[in-house]
Structure formats: structure tokens, C-alpha cells
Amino acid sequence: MSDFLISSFTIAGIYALMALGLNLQAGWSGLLNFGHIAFAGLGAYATGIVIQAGGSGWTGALVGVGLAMALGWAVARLGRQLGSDYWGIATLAIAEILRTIATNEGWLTGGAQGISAIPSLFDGLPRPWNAVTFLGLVLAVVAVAALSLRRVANGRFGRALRLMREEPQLAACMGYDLKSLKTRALMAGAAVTALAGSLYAHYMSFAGPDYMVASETFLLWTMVMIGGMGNTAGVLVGVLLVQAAYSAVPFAKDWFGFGSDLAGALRLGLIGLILLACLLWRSEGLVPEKLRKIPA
């Protein structure tokens, strides 16, 4: 039971990092990114490739963060002439292109088999302390990321992002460079998400193309929307709620004795039901963003 809880909280922490990165882009900046999971995939693959080449895990994480930030910059530059809806579709296409490359370029990525035998960061420790230490590292990274992003949100950059999201024409009239704001938001969110991908590769000892399927991006969107877009605490609440629902399904499977196929369908249906309920009764999320209004 303790191993199950440690694993659930570790995965929840990694997803929390990815969701915080998405919240910076979509929640504060209003950028529809349907290919967000590509940043995590870059972090995971960079870690695996660097380790296979004889480098360290930390070097792999830095390479992954650098590649993800470069991709964020490129996406911002390529999509600067597109409307928000077309831009969202373009991000989905870019993520699919990267997944296709990862699946077919076996000499670099291992192809469909992926890269295995990625060492954990604390293999030298006995069980269960290796898992507990890894969980502590993930929670520490989540805490630092959440506090840093909250500080950014309350600063001048965060206010500029929200103004761009709510009134882009007014933001431009006030002298803000919207292209620069979008580029910096994408690069910062990509860096946080790539770090999560690197941690996921170490935790699963594997990096494969399944990490970059579109359903993973929409799972992150579900977490952010349920918790509350634009609110750091809300995002963390959304991640915990969705992860709790995921973790509860195996217990229901054993209790009621139904098959694995039905369990998978029940898991997706339960998440969809929670999302539908939030959209109907809490459209701004369980912990909505608090916007300060200037009195007229």
C-alpha cells in the first residue's frame, strides 16, 4: 500500500509540473497549446539519449530543457501570423510530427521500442528509501516551480500576460510587445514541462513515443480546467483530483471484479464526468482565478 501511495504521489507531482507549465501558457497567457506534451517528450528523450551516450542525468535534463525552450521559441515564431484557433491546431500538428519522428528514427530514439534502462536518480539507496527520496525530490521541484510561477504571476510579467489575454489591443496600445510576451511564456512553460519529462524518464526508466500521444495533452488540459485556469493552487488541486480518480479505479476493479478493458473505459469515463460536472457548475474551476478589478 505504501509503495502504491508513493508511486501515485510521484506521478501526480510530475504531472503537476507539466500542468503548471501549461497553466503559464494557457491560463495566464491565453495561448491554446494542444501539443504541450511534446515538451515533456523532449525532456524524456534528451535524458535517455544523453545517458546512452555516457552523460549524466542532470546533463540530459539541461539538454531537454534547452531543446524544449528552442521548440517553444520556434512555435511562437511560426505561429505569430495565425489566429488563436488555427495556432492551437498547429501546435497539435507539431507534437504529432515530433512523435512520428521519434517512432521512425530508431537509430536515435529506439523507434517504437523507445529507450530503456534509464537509471533512477537514487539507485544506490535501499528500498523503499530510493522511492521516498525520489518523491521528495519531485515534491521539492514542484514547490519551487509553484512558488516561482506564483511570484511571476503577481509581478509585472504576469500582469502583462493577463492583460494580453483579456485585452490584447489595449496591451499593444500600452506598449507591450505581444510577440515577445508569447515567446517568453511559451519558453518558460516549455522549460518546466521538459524538466517534468526528464523526471518521468528517470522514474519509469524508459522514454518512448507513447509519452507524446495527444491524449496526454488533453489529460493536462483536464487537470488545469478542473482545478482552475490561471490559478496555481487550482492547478495543483486539479492534478490531485484527477490522479485520485485514476488511482481509485484499480480498487473498484478488484472490488466489483470487472475486467481490465472495462477498468480503462471507467477511468476515462470518470475523468470525463468530473470535467463535465465542472463545466456545468464550476466553469471557472474548483479554485478560480481571482482577478483584481480597477474601480471605475
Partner chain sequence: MRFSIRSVLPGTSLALALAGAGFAAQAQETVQMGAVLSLTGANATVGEDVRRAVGLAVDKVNEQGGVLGKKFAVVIEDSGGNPTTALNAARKLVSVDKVPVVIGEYSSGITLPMAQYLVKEGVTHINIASTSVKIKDLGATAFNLIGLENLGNKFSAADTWALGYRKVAMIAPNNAYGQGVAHGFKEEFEKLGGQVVTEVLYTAGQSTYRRELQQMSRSNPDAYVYTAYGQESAVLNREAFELGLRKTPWYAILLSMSLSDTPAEIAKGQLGMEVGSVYGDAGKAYAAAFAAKYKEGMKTSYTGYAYDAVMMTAAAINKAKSTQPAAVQAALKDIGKGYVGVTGPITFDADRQRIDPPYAKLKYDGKVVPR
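Please show me the structure of the same protein in the form predicted in complex with its partner chain, now that we have looked at it in the form predicted alone.
Since only the chain itself is given, any partners or molecules it might have are not part of what comes next.
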């Protein structure tokens, strides 16, 4: 039992990192990134490929973060002529292109079979300490990321991002370089997400094109939207809630004794229902962003 809880929290932690990365872009900067999972995919694949080539996990993670930041930079530059909604569609396309490359370049990525047998971290420790230590590592990374992102959000950079989101013209008038702001937000979010992808590859011992499907991006969006866009604590709440719903359904099935066919539908339905309820009654999310009023 505790094994399963540890595993659920580990996965939740990894998703939390990705969602924090998305929140920096979508929540604070108002960038409609629909291809966010590509950054995580880069992290996962870089880890798998580097380890296959005989490198260490650390090198893999660093390469993944580097590549994701480069992609973030390119994405920010690429669409500077596009309106935000068109730019969102372009990011979706970029993620799909990456997934197609991963599926087809078998010599590098293992093709559709993916890369398996990626060593999980801390395998040397006796059970259950290997899983506990991994969870500890993930939680530590999440804590560091959440705290530093919160610090950034309350600082000058975060204020500039929010100003860009709300009043881009005003931000430009005040001398902010919007292009640079966007680029930095994307690159920072990409780095956090790639790190999560790298941890994910270690945890699942596998990296495959199925990790990069668009529905994973929308899962992250769901988490961020349910929790509260633009609020670090909100994002974490959203991740926990969605992950709890995902993990709880199989048990609910055993407990209430309804059929396993219904459980699958229930899992999808439940997430949809939570999202719908949030959109109807708490459109800002469960823990909404606190906007500070400047005293007159």
C-alpha cells in the first residue's frame, strides 16, 4: 500500500514541476503554450540517449535542460509576429513535430519502441528506501522550484511579466523589452519542465513518443486551471487534486464494487467534472491569484 502512495506522490511531484513550468509561462506571462510537454519530452529523451551512450544521469539532465532552454528560446523568437492565439497553435505544432521526429528517427530515439531500461535512481538502496529517497529528491526539487519561482514572481521580473500579460503596451511604454521578457519566461519554464522530464524517465525507466502526446499538455493545463493560474500554491493544489482523482478511481472501483469498464470512463469523467465545476464556479481556480491593489 505505502508503495503505491509513494509512487502516486512521486508522480504528482513530477507533474507539479511541469505544471510550475507551465504556470510561469501561461499563468504569469499569459503565453498560451499548448506544446509544453515537448520540454518534458526533451528532458526524458536526453536522459535516455545520454545514458545509452554511456553518460551519467546528471549529464543527461543537463543536456535535456540545455536543449529545452534552446527550444524555449527558439519558440519565443519564432512566433514574434504571431498573435497570441496563433502562437499557441504554433507551439502545439512544434510539440507534434518533436513527437514525430521521436517516432521516426529510430537510430536516435528507438522509434516507436522508445528507449527502455533507463536505470532508476537509488537502485542500490534496499527497498523501500530507494522509492522513498526518490520521492524525497522529487519533493526537494519541487520545493526549491516552488520557492524560487514564488520569489521570482514577487520580484521585479514577476511584476514585469504580469504587466506584460495585462497591459503589453503599457509595459512597452515603461521600457520593458517584451521580447526579452517572453524569451526568459519560456526558457525558465522549459528548464524546470525538462528537469521533470528527466526525473520521469528515471522513474519509469522508459522514454517513448507516447509521453509527448498533446493530451499530456492538456492534463497540465487542467491541473493549472483547476488549481489557480498564476498562483504557485494553487498550481500545487491543482496537481494534487487531479493526481488524487487519478489514483483514487481504481480504489473507488474496488470499494464500491462497480465494473472496471465504468472505472475507466469515471476517471475521464471525474477530471472533466472537476474542471467544469471550477470553470463554472471558481473560474480563477481553487486558489486564485492574489492581485495587489496599489493604494490610491
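What you see is a predicted model, and the numbers here were worked out from it, not measured in a lab. Residue numbers count along the first chain shown, from 1. What we label the rigid core is the largest C-alpha set whose atoms superpose within 1.5 Å from one form to the other.
**Q** So, does residue 245 move by 2 Å or more at the CA between these two forms, with the core held fixed?
**A** It does not, since the residue 245 C-alpha is displaced less than 2 Å between these two forms after the core fit.
**Q** Cα shift of residue 254 between these two forms after core superposition, in Å?
**A** Its C-alpha shift, to one decimal, is 2.4 Å.
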